[in-house]
Amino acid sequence: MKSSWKLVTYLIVVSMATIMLAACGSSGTSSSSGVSVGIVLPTRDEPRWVQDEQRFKDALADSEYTTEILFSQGSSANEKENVETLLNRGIDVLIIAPHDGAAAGSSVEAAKAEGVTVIAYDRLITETDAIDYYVTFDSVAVGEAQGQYLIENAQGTNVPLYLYAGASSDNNAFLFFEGAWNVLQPKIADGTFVIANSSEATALQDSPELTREEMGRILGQITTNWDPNEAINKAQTHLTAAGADLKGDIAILAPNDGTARAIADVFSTDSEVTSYFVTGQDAEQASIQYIIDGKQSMTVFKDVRTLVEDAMGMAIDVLDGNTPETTGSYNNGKVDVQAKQTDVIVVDEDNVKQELIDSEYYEASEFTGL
């Protein structure tokens, strides 16, 4: 008895020391047991990231390579806990869509420590060394074209423009500006324009060029945060100040589709106004039943599948050991980062089925009125 028990033991032992050796084998190859490429996005509160999420995932269904998306929620601190998280998941890449493009560098320095290439989405990270590519949408065309919409849209002399901005810690809100800056500008200073809302753009308005420093004194005033609340109160704030003289017929030029709708909301409640045209971006479907609707003008749309498509092409380039192919580069205040752009779209009532429903961005059913 004593013997058959020993063997039975040993049997089991040995069993046991099996399958310890082949885990531990199995563990070296981190496309079977580790995560390929991680991915960090600002929020989960903006429908445009939520669709992102979907797509990343769609991007590598056909793959060997596998991934896990993060959501920091506004905050710096998460986005720091959950580039950690992804570093002891083994990961490969990283994608990171930054919450505020300064903080974001000791996040992706820690990624570069471990030997982790970093990918810049949407959003270039500021002030370090520690990113290997960026991808993106020319920002500063993006803002060009909302000021060439209203410029084209613009009757008369004197229209007042009410200025409003992403959040200041977002690297691609002062680019919006900037583009937006570089059109407007000559209008302002024509007097097509008369600028209702921020005392620090109006001392300004003879300059063709702005430095980061007087960007960020009007965006101090005008900064919505990407936050449609804070724009509503902002917008509520500028009409209760504003006197008929700045009403009227009048042009809006707003960073987003979020705080487009906001704005566009306020505006419209004030017998005063006559008329706006408002500026947005993203495509959100919310904007284009606005768009539709006449309540809000026009949309940049930014094909996110092509962005997403760009994203995950590097980062498989990355993982199958080529070297990804870029069009041009940003500099970030340390380094210039490569770069892969990606076009943008205006869209009105005029083309909105053209471009978002026969390219199949959206269907048909989606909307009312279309």
The other form holds:
Amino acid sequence: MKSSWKLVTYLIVVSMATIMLAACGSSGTSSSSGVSVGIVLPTRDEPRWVQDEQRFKDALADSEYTTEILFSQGSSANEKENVETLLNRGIDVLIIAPHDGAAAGSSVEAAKAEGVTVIAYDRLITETDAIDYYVTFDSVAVGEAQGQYLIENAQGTNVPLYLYAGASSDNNAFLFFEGAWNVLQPKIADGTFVIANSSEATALQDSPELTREEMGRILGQITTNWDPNEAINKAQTHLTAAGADLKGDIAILAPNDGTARAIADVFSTDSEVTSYFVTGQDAEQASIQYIIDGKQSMTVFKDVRTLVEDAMGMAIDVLDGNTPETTGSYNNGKVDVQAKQTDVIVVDEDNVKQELIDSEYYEASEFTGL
Ligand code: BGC
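Follow the form predicted alone with the form predicted in complex with beta-D-glucopyranose, if you could.
Then the entire complex follows, led off by the chain already shown.
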């Protein structure tokens, strides 16, 4: 007994010493300008990514690690400049959520050429081998949760189903749609739903599995490009074209919170739409208020604190010369990228308080009518 305690004490001392050395090492490994981890996020214009910035800042508040966060503002050219800026600062690790998954290839290739370890954050970088790791949520599960929610709330048959998707330049948009299709397609085939706004999806409604090319054709019609304004325009166009048989009590697959609020605002003003269920994701503060107010039905909560922890944990492992732990892999069209994946949580009015307030993700005072 005694000797095993001695061993435990010894191990604790050794691991504390390792942590302390690691902390020194990380600031020491960076160049004189002192940035060891560079973080590039796609845009400040969507609350989702401002959340990530804040969570990175919170996680790094008491740390010795030197980091810099840059936003690309929805432009691959800005993104490339951001990566170059960080390379000039002497970073050892690059954490990057690309604006456009394929276009980011050349930036990460430049980083790799300088010996930098590349971690794709939330969005995969495609068609390149210049990527070491990927931290992500289970994006297929996000789409499945959205589709499942619509199924559970559908009453009767021939419920008009309006489909919307994210940007085709974002690999996640395909994963979300794939997940939603996995569960919705059988319910379209059995007559529960009738697709209201995509001739390409209607043409493929008997196919349980879609190729990427087939999904690309559907996304070409129903993409929001992750832009709420584009979502508004598309929703208005669809409602103008829809006859009374495609109104009444309807279901809307909206890919994320920003587009869900935009689409809900349009559908709620159509007098022939008597009720709607609309999905979302990201647990954005404004959408939590919409859920409390009954204007958005659900969101998929992706706890960004976990993603930040995973990304920084990987970066620190790399700085310390250790191999980060991964749980699987994603093929990016060129290689299998080692990945760490996190689960997601479905939130609606029934569990919003428990999942988002009790978990201290948000404060109750940030909402009314909770
Ligand atoms: C992210 C979503 C986000 C969307 C738009 C996706 O890649 O996974 O959380 O809502 O991009 O920015």
